[in-house]
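Given as structure tokens, the chain that follows is alone and in the form predicted on its own.
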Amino acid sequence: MLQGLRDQLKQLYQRWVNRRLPAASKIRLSNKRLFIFPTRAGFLFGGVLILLWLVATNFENNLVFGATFLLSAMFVVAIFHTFLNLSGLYVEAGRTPPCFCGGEAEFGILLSQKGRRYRDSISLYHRSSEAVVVSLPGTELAEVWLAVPAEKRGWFEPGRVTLETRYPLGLLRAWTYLDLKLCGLVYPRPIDAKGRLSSTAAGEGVDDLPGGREDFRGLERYRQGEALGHIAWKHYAREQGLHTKHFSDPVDEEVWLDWDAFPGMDAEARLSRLCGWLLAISSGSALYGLRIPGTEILPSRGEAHRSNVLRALALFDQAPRPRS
């Protein structure tokens, strides 16, 4: 029963906080966005300033009456100290590079503001990751990369992180929530897997790519910027004209990464080799596709083909994005 209690007070706490805190791409952090409150040490200090006041009353003690008064000026001034580290800043959401499950996601948010106030001391954490400790000394601009683990392949949305500061005494905690509609892309968790990958040997209609350096193609007739390195100067000689020697690299195969080579696996075992298999040929030469179920990717190589086979595995069976 206190356990039910205490989840529907959560949940009512959430709901408050989905209302006072809206989402947004880009915020400023406004009086209503922040809260305040003493830290456990701020509690302590509070106890002190009480017990010193009490000595001082019962012993009419001017020394002690003066300390008293004189840490309790310094806490006041704490708190506009504490609060204002963090009032009137700017978060945005930055860059989010795509990641592979089971790692860790880093999601860029920046923190800028307009002047030269010195910031010093300020959180940001997730509350699955450790806190990021950033200061802005009168810069008007920090990057802060938080790392969120990644457990699902897809569209990760991390939700709200923390944005907090005890700076300057440690006495008092101001802090606020902040959804930026962060959004990464997870790709499978790559597995080495066993088996036959489906090819097509280059003898069987698969040519050579043009502009290589290893096979020699033939000579063809010299092309004004072409290099010079390139001329056959033995034809010259021989007074047959100006050609150019031209080769090609040979493709070795193609490479098919095939649904179907994987029977009596599940979706996320077979998605999970694809990507393996994926990450050991993409760093040669040979072309490679890819077949899934909706979706086939005709073969290719480079980083932007790699990118896109890289996707296509991760939104498999997946729902759109859900926020820009």
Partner chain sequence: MQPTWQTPRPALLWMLISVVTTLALHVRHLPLWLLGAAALTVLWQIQVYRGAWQYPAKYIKVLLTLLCFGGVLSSYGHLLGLEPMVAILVSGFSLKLLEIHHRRDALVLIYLAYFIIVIQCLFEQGIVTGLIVVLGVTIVTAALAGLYQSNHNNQTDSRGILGAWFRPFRSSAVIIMQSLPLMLVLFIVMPRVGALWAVPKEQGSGVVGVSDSMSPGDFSDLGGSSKVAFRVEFEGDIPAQSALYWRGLVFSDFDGRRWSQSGSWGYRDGSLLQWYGDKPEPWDSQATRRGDALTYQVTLEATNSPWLFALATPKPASQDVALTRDFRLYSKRPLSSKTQYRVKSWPDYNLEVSGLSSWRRKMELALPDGFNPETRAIAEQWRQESPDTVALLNRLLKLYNEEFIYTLKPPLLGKHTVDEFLWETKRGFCEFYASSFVFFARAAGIPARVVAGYQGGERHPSEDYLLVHQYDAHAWAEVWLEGRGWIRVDPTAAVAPERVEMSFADLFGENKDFLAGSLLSLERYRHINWINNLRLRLDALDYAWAKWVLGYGNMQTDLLTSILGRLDPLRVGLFLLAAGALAMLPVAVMSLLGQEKKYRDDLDKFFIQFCQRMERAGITRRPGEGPRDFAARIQSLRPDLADQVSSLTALYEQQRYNTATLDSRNLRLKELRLKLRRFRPYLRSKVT
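If you superpose the two forms and keep the largest set of C-alpha atoms that fall within 1.5 Å, you have the rigid core. Everything numeric here is computed off the predicted structure, so don't read it as measured data. Positions refer to the first chain, counted from 1. First, how it differs from the form predicted together with its partner chain.
- Superposed on the core, the two forms differ at Gln11: its CA moves 2 Å or more between these two forms.
What about the form predicted together with its partner chain, after the form predicted on its own?
Below: the lone chain, stripped of partners and molecules.
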């Protein structure tokens, strides 16, 4: 019965949150959307204030009173600062590159403001993710990548994201729950499929496929969330900013990725193997096609083709994209 009551309360709360904080892909953080409450550090600070007040009272010392009141006033001023650190901020869902199941979906989130307020230490997190901290040091825009573990193939909606700040003194926490209608595509979990490649040899590599790891292709500016292993640290050390190294490989064969190549397995297992197979091929230089129930993609190659194939694998037997 207690469990039932708790569930009911939870539902009530959810409904309240949904009504109070409606979903939108671009949200302005207004007074209505923001909550503020002292943190543990804030309560501890209150304890210090009480202690000082006791000292002032018992020693009847007006200077200690003055200092106590100064610190109390500071707490009140901090409420303004903490609140204004979020208030008026625009939060917007950005791009979300697809990811593989078992990996992390990176949701791009854009923060922007109209003026040039110094906003600092704004942290964003999802209940199953690490927090990312972002600042707008007098700038108008900032972009963060929130990495959330992707556990299911298909369209992935992480739901509400918490945005909070304790700036400037850590005494208070201002926060809001955002439903930015985040949605990302999750490819099947890739599993290495041995043998099974019905391939035909083609001529020498004509073109280079990007995204490989063999030949160095060049540097691009670092985007938050990219693999640390690819960062060009030497350039960073020379204070040329953060860049990542990009590689590519030469191409060679032609392959059919076939549903029937894995008899006796359930759909997910087949999709995972097809996916793993695809990855193995596409990092090589083959032309490849896909044949699964309801979908056939003719052999080709290139980034767009690869995405099409992966998308087909991801959306096999899935409901259409929600709320798109």
